[in-house]
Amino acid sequence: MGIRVAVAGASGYAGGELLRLIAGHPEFDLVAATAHSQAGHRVDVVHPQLTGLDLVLGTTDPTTLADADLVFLALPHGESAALAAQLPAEVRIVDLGADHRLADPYAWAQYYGGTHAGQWTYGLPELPGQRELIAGSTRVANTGCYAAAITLALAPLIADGAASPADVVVVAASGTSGAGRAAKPHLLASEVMGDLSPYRVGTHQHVPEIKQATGATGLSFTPVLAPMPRGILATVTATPARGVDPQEVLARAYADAPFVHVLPEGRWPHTAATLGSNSCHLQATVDVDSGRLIVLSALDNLGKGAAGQAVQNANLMLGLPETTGLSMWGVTP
């Protein structure tokens, strides 16, 4: 009998990568899997790509999740913390949702609003000193997609003081998935193909998680939703701060994170080289014109921003090598 783990929020595009990911994983035994209007549907009707997964997706409440080891809640942001409260404290939680993310309460009610539950540790290992904080700790704080893709970007930057904390701009792609399994004019493929578009331009909710963990101070960042399923490409600009290398400064910073691949000169992330894997690609150079410091980063929103990660979290938090059950490379095409 392995470690055992349940999934709330199961039905979704992130539950059910989760649910890929455990089905692989040579110490988690899959004991819960649960939703909501899906409630008592079998898994490999609601998620076709895991036929031969033989379990029914149960209801959402405590004692279908209580008897887990550690339990991954998937769920809607602001639906996180009310189940994590009837948990057992000896169970070992980890949140994708956004609850648990931010410090501030005035964040919160600005970006998100209702009542702030509090914050976990923040669940992102490559931050200096998080990696240990995770393995102590019951409860993690997944991270945000965008979340991901931009700090593992711009954090090591403003930590060497190469950068300035006070004009970061950023524009990122995301693939659909990102949304959301919910049925929504705006997704439909008719919509999406063959468009780009954005969208919570200046308001989206992952700044105040995004300057919190890289210490950034002015941030303006455009979101744009692309024709593609899954993936992040993220461009990050800042003011350089002092003459450095930007390549050298994420090449020393991620120099020991086996998910985090600084590319050799003249090679740019894209999004598909990181599909179905947990790892992310950033590439980094300095503006001939402006001087400007420029990052790319891409990751699948689905993994190292979301599911692998939360696997990634949950090795540490078990106390198993976070690389358990998860791949660095990616599938194409």
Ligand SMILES: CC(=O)N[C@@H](CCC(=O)OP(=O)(O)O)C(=O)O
Contents of the next structure:
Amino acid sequence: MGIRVAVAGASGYAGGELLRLIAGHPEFDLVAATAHSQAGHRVDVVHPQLTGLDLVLGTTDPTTLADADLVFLALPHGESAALAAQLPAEVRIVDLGADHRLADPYAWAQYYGGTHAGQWTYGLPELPGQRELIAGSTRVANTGCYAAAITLALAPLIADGAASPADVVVVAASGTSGAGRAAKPHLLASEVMGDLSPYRVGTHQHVPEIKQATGATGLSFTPVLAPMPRGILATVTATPARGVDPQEVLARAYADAPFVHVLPEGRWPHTAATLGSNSCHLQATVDVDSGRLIVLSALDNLGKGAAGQAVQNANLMLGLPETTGLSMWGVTP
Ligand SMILES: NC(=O)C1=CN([C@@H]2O[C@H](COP(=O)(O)OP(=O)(O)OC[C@H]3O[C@@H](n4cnc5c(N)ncnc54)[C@H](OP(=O)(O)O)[C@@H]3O)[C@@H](O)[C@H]2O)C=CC1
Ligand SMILES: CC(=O)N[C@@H](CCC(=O)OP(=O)(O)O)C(=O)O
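Given the form predicted alone above, produce the structure of the same protein in the form predicted together with this ligand.
Now the complete complex, all chains and molecules, led by this one.
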């Protein structure tokens, strides 16, 4: 018997990708997969890509999950905290939702509403010192998908003093799986296909998370829904604080990071190259006209933006090599 893992919210998109990664993980044994409205259905009926996974979705309650060594929570915002509080302290938890990401209860109240459940270790191993903190934690809060793409692009430039934290502008496009699997009219194929639509302009809930993770003090963020199932491409620009080569700063920051690839000069990140992988691709330059720093960042919102990152964090928490069971290679086309 290997390490016993369970997934709550296994009928959703992030949960389904977790099940796929766990099935290919050499050390993990899946002992429970739970759902809400889909409880009682077979996994391979809910997720046809997982045909052969012989398991019925259970109900999401602490008794179903408490038997695991590590539990992944892939639940809607506000559902993780109460459940996590009922699990034994020795059960490790990686929460893919937002409940435990923020330090500031006022930011939580402003962007999510209600009472803040308290902060856990932030699950982005590539931030300085974070890999060690994650390895020593039993509770880890995975990043938001946009937050992962944007933070990986921006944090080293602010930390190095290369970018001014006061003037950061981001436009990022996301595939529709980022919005989850629940049926919503704006996610219908007839609404999404052939369209690019901005949403929550200037009010997106990842703004405080990105500011917290990068040190940015002034951030304008415009998310855009794109007609594709998965993938994020973020364009991050900032006022330079001193004359450095941003590509060189990023390459130095991620020299030892197995999943963050600063592309060779002249090659630009695009979503298809990261699909199905746990990789984030980065490229940076200085705008010839305005002098602004520009960083492009691409990742799979269900990979490095959610389930892949969660497995990477779980590996660290369990003392395994962080790459175990994860691929840095995409599946395009
Ligand atoms: N999709 C993405 O790209 C990313 C998602 N995340 C986060 O991961 C979490 C899951 O997202 P995602 O998979 O996209 O969402 P989905 O809507 O696809 O799935 C949600 C899951 O939660 C279950 N669920 C719904 N309502 C409840 C409830 N009241 N109590 C318990 N379980 C419930 C659903 O069960 P059922 O289907 O049976 O009703 C389903 O298994 C969210 O917090 C999301 O923000 C983070 C980063 C990226
Ligand atoms: C396309 C789309 O709707 N994307 C989602 C991304 C959510 C996400 O990354 O996760 P968390 O909600 O866990 O932070 C959004 O913008 O809210």
